[in-house]
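In C-alpha cells, the next block holds one chain alone, the form predicted on its own.
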Amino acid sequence: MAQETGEIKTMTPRQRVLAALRREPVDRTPVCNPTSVATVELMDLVGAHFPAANRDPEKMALLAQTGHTELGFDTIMPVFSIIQESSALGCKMQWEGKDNWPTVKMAEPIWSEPQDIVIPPDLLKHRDTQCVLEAIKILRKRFGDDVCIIGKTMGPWSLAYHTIGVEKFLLMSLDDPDKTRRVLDKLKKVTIDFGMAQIEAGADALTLPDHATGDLVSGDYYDRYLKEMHIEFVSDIPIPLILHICGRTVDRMDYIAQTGMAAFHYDSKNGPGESMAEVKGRIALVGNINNPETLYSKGPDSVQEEVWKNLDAGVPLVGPECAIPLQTAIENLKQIPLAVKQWHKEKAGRT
C-alpha cells in the first residue's frame, strides 16, 4: 500500500513534491509530470503553439503553467522537447509546427570523434537554452513558493545521439568503450552548466533524461557507463534530480537506486509492484501512466484505475510516463489529480 500521512498538515504543491522527493511524508501523494504535458488544446486554450512556446520564454512559461492551472497537477515542467541543448551546440534542427514536437535532424550529425567535440562559450546564452532559463525565472515570479518547478538537463547519453548520431554511438559503445567514455566526459559539461543555471533562475528540480533506453541497451550498458557519471551529477547538481529513461527498465533499477538521484520517472513497461520491490525504497518513482494507449485512446475510468495501481503499490509521485501525445484529451489528464485525491478519501474513509 501507498505510504501512510497521518495527520500531516495539509502542504503547498512545493512542499508535496519536494517531500516525496526527498521520500518524507506528504498530506498526499503529489502528480508530477517531469517531461511534457502539453497539448494541441492547451496550445489552443492560451494562445501559445509549437513551436513558438519552444522558443519564445513567454510563450513557454504560459503554455507550462496549464500543467497546474489548468490540470491540477503539483508541478510546472516548462521544457516541452529534449532538443533544447542540441539546438544550442549546433545540431540542425526541425521546428515541425503545433501539433508536433521539434526534432534534431540525426541524419545530419555535427561531430564523429570525441576530439571533435567542443562546447561553445556561450552555450547558455543560445536562443533556445536562453528560453528555459527566462520562462523558469517567469514561471518563479509568477508562481513564488507555492508550485514546484522543474527544468531538464539533457544526460550526455542523449546528447551524443542528437550530436554524433544514434546507430554510430551505439556501435561505438559496443567497439571501443574508452573512445565512448570519452564522448561522455566531454558532454557531460553541458549536463551540468545548464543544470546548474536552471537552478540560478529558480528551479526546484531538474529532470535528468539520459535515454539508455531499454529497447536499446542493457543494464549492464548503464552500470558500465553512466551509473558513476549519474553518481556525480547527483554530487555537482545541488538539487533533486529525476532521472528519466524509457522503456522495459527494471535490469538497471537497482544500479540507479544506488546513484543518489531523487527520483526515476519510470515507463509504464515496468509493472509499479516490480519495481518499487527493485528500488527498495532507495529512490523515489515517478510515474507511470500510460501514454499511447491509456491517456490517448482510452477515458478517465481506465486513467483511474492505472493510477490507484501506482498508489496500491506505494508509488511516491504519480503522472504520465513520458512526454504525452499532443492530442491527448484534457479530460483524461485532469483525471489524474483527481483520482489521486479520490484514493486518498477512500483510503481515509477505510481507516
Second form
Amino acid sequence: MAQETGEIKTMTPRQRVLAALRREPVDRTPVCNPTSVATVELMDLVGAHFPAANRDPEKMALLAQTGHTELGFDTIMPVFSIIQESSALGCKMQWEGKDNWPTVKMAEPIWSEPQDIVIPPDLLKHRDTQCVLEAIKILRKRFGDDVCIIGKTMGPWSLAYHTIGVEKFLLMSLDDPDKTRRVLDKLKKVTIDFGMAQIEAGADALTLPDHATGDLVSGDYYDRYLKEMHIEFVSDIPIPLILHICGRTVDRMDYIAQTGMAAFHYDSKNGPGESMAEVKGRIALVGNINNPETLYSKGPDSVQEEVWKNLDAGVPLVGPECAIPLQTAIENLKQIPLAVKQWHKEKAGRT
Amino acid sequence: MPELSDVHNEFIRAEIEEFILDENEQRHIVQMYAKISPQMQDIAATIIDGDNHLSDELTKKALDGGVEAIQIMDNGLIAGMAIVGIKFRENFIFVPEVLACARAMKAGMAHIEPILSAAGIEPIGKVIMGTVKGDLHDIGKNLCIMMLRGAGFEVIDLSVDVSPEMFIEAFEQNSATVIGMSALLTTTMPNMGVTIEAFIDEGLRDDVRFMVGGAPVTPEFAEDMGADAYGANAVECVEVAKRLAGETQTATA
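Next, give the form predicted in complex with its partner chain, keeping in mind that what was shown is the form predicted on its own.
Next comes the full complex, and the chain you just saw is listed first.
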C-alpha cells in the first residue's frame, strides 16, 4: 500500500513528492518524473524545441514546466537527456534536431586510462552545465515552493561509458578492477559537484542515473563497484537522491535498498509486486509505466491499467519508467495523474 | 548416445554441467563436444574462459601442427562460442564476460581468417549490420556482430547513425542477403521502417531479408515496420540470421 491515509490535509505537489521520498504519509500518491517527459507536441506548444531546449536555460525551463502545467505531474524535471556533464567534460556531441535526443559520440572517447581523467576546473561554468543550473533557478523563481523541482546528476558508471567508451570500460571492469575503481573514484567528483550546484540553484531532489543495468552487467557488479560509492553520495549530497537504472534490476534491488538513497526509479522489465517485495520498504520505488509499448503505442486505458498495477502493489511514486519517447501522445501522459486520482477516489469509495 | 564423461576437457565438462540446464540442449552440446578432439576442446575452452592470450597461442600451435583452419574455426572457436551464447542467454554471464569471450574468438580468428579467405572458403552467410540513422548506440549491435561472427557469418559492420542510403549502398556493394538494424532510442526506431521503405522504393526489397532489434523494439513494432524478423538478444540474432539466410538461399536456388 502507498502511504496515503485519507486523513491528511491536501498537500502541495512539492510537499507530496518530498513526503513520499521520505516514505512518509501523503494525501495521494505523487506523480513523479525523475527523467524526461518532453515531447515534440509539448515543444510545439511552448515553442521550445530540441536541440535548443537542451542548451538554452529559458527554453529548457519553458519545456520542463509543461510536465506540471500541461500534464499535471507533481514534479518538474528540466534535464531531458544524460549528456550535460559529458559535454562539459569535453565529449564529442551529436546534438540532433527537434525529433531526437542529443547523444555523446561514445565511439570517440576522450579518455582511456584513470590518469587521463582531468575534471575541468570550470566544469560548472560550461554552457551545458550552466544551462541546467540557470533553468533550475528560473523554475524555482517561477513556481516558488509549490512544485517539486528535480535536478539530475550523472553517476560515475554512466560518465565512464561516455568518456571511456562502453565496451572499453566494460572490459576494463573485468580485466582490472583496481583501475576501474580509480576511474569511478575520479569521476565521482563530477557527480557531487554538479549535484551540489543544482541544490544551490534550487533543486529539491536529484535523479542520479548510473547505468549499471541488467542488460549489461550482473547484480554482483552493482555490489562490487557502486554500492559503497552510492552510499557515499547519500552522505555527501544533502537532498533526496533518486537512483535511476534501466532494464531488469531485481537482482540488484536488495543492494540498492541498502544505499540509503531516497528512491529507485525502476523499469517496467521489473514487476511492481516483485520489486516491492525485494526492497522491503527500505527505499521508495518510482515507476514504472512502460514507454515503448504503453505510453508510445497504446491508449489511455492501457496507461491507467499500468498505473493501477503500481498503485495496487503499493509503489509510492508513479511515473514513466524512463525518458519518454518524444512522439508520445500528450493524452497518454495526462492519463497518469488522472489514473492516480481515479484510483484514490475508487479506493476511498471502497473504504 | 555420448555421455558428459565423453567430453575430454574437464573445464568444458564443468561448464556444461553447471550452466546448460535444459536437458535437450545439454544432450546436443555433449554430442557435439564428444566428437571434437581434445586439442580442439582445449581451444574451445579458451573461448569460454575469455582467455585471448591462450586462444591466440593454441590456435597458432594447432595450425603449425597441421590442423586445418576450418577445423579449428568450427570445432574450436565456434564450438566455444556456442556455450558462451547459452550462458549469456540464461544470464549466467553478462556483457563484460561476453566481450572477453569475443576478444578471445578474435585472437584465434586473426590466424584463421587469412587462410580461409585465401582458400576461397565461404562463410555460412553474409550479414550487413548497422545502428539506424540518428542513433549512436552500438553495444547491442556489436554483441550481435560478435555472436554472428562466432557462429561463422561474415559481417559487414556499418557502425552507427546509418542512413537508408548507406544501407542500400552497402547492400549493392556486397552480396549479403540479410540486413540487421539496431536502435536503442524510441526516437530512432521508426528509421528502421524508413530504411525498409527506401529498399522498396529502389526495387530491392525482395532481394533482402531484414532483421531488427534493440532495447525498445518489440516483435509487434518489427512487424509494423515491415521487417522479416525480430531478435530479442544477440543469441536470437544468430538464430534469426541463420533462418533468414536459409530462406534467401532457398529463394535463389
